[in-house]
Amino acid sequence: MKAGIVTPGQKDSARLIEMDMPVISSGQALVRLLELGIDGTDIEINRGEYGETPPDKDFIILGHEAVGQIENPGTTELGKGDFVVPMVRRPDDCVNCQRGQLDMCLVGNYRECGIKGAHGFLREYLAEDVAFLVPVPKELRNIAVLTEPTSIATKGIEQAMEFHNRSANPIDIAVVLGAGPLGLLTTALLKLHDYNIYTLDVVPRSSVKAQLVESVGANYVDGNVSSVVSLADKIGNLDLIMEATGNSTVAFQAMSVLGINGVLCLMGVSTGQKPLEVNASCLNMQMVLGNKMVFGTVSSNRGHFERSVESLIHIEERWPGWLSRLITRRLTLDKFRDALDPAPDNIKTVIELT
């Protein structure tokens, strides 16, 4: 079978190789992978910024956003032809991992497919334990590749709402920073709760991203016209901010404008060594006197995946075709390297594996 691999730490090492077909063991199913979504993590790994090979390997199969179809269910309860989404993280022996909260690992010895210590899903076939395969209905087949990023947004929103519940005032105004795939999915998930949503990015109002924001009833904010630091003055107390840019400057700006009793969820990962000067005393005073909450979130567990499948169904019912518009480019497996050099106006690139 064909697989797309990289050598972590080596810039622009992405290449296609031939590998042996996987063989299933007890409790595993053979999955024919259909589609794989490319995101910023894949691009950064190919740039040599991070990534960790599986034991005794000098490469890693890329990719962690996928949908596939059961080719051979083996001894599992899955059926041949069922559609599934593979989970990304594999647990270690810490108490949280062993209780199914592998996204809340305490010691960091977990493995993440396509990222850290385990091969990913940019390949034609996968032998996987049924515990890490999440069924999806056939009507989601063409958008199920969005399940993994939706699970990240789902977890972040659930945790943010739980933190905000410490205050009696309900969430009224929610801000999403970034209109990439994660930011757009977050926008739609929040609109399912009918909050007043403002999504900010630095593309013009005529862009596809802005149109997607407004087509679900959210308000698009052009960051070139209205900056992050001006948001509170223009729209009121910011009860909830979901940061999806991975830009450390934006993250600290969000802390400074967060409203009284507000909650800020950081979903993006900042890379590099860019220094940033902040007034720490002023920021500390604002956070304490305003009862403000800032937290980070990463990865997701099976429950988040399952609830994301339900949310994708609700989004598709409420705004038919909207999710499909997030996929702006499709490439065949032999062209996957082109996906690692993103175009400025692209939202989500999907690799068609079969």
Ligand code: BGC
Given for the second form:
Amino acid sequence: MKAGIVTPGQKDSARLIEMDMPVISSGQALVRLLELGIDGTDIEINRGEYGETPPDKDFIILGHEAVGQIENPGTTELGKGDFVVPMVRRPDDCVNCQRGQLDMCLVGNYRECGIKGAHGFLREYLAEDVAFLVPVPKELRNIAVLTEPTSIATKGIEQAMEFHNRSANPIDIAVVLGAGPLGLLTTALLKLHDYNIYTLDVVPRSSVKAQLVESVGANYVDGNVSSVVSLADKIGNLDLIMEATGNSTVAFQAMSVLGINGVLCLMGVSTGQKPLEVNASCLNMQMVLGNKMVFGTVSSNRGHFERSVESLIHIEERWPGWLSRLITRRLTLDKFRDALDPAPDNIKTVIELT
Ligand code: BGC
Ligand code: ZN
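Same protein, different condition: the form predicted alone was shown, now please give the form predicted in complex with beta-D-glucopyranose.
Entire complex below, previous chain first.
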């Protein structure tokens, strides 16, 4: 079978290789992978800034957002032809991993398929334990590749809502920073709760991203016209901010505009160095006097994947066709390297694996 691999730590090392077909062992199913979504993490890994090979290997198969179909269920309860989405993390022996909360790993020896210490899904076939395969209904076949990024947003939103529940005032205004795939999915998930949503990016109002924001009834804010720091003055008390740009400067700007009793969720991984001068006393005082809360969130567990599947169904019912508009580029496996060059106005690139 063909597989798209990289050498972590080496810039632009992405290449296609021929590999042996995987063989299933007990408790595993053979999955024929259909589609793979590329995200910022994959691009960072190919830039040599992130990623780690599996033990004793000098490369890693890239890709962690996938959908596939069961080719051989083995001894599992899955059926041939069932659609499944593979989870990203594999647990270590810490107390949280052992209880299924591998997204809250305590010691960091977890592996992440396509990212850290385990091969990913940019390949034709996968032998996988049933515990890490999440079934998806066939109606979602063309958008199920969005399940993994949706699970990241789901985890962030669930926690943010729980934290916000400390105070009696309901969430009224929510801001989403970034209208990439994660920001757009976050916008739609929050809109299912009918909050007043403002999603900010730096693309023009005529762009597809801005149109997608507005077509779920959220407001698009052009960051070139109104900056993050001016948001509160324009909109009101920012109850919830979901940071989905991965830009650390934006994350600190968000802290300074967070509303009274507000919750700021940081979802974007940032690499490299970016020193920033902040008025620490002022920020600290505002945080304390305003009961504000800032938290980071990474990865997702099986429950988040399962609830994401439910949410994708609801989004599709409420805004038919909206999710498939997020997929702006489709490439065949032999062209996957093109997906690792960020193209302006592109939202989600999907690699067709069959
Ligand atoms: C993935 C997560 C992963 C994170 C950190 C993200 O791109 O979606 O599953 O935990 O990167 O490696
Ligand atoms: Zn762990």
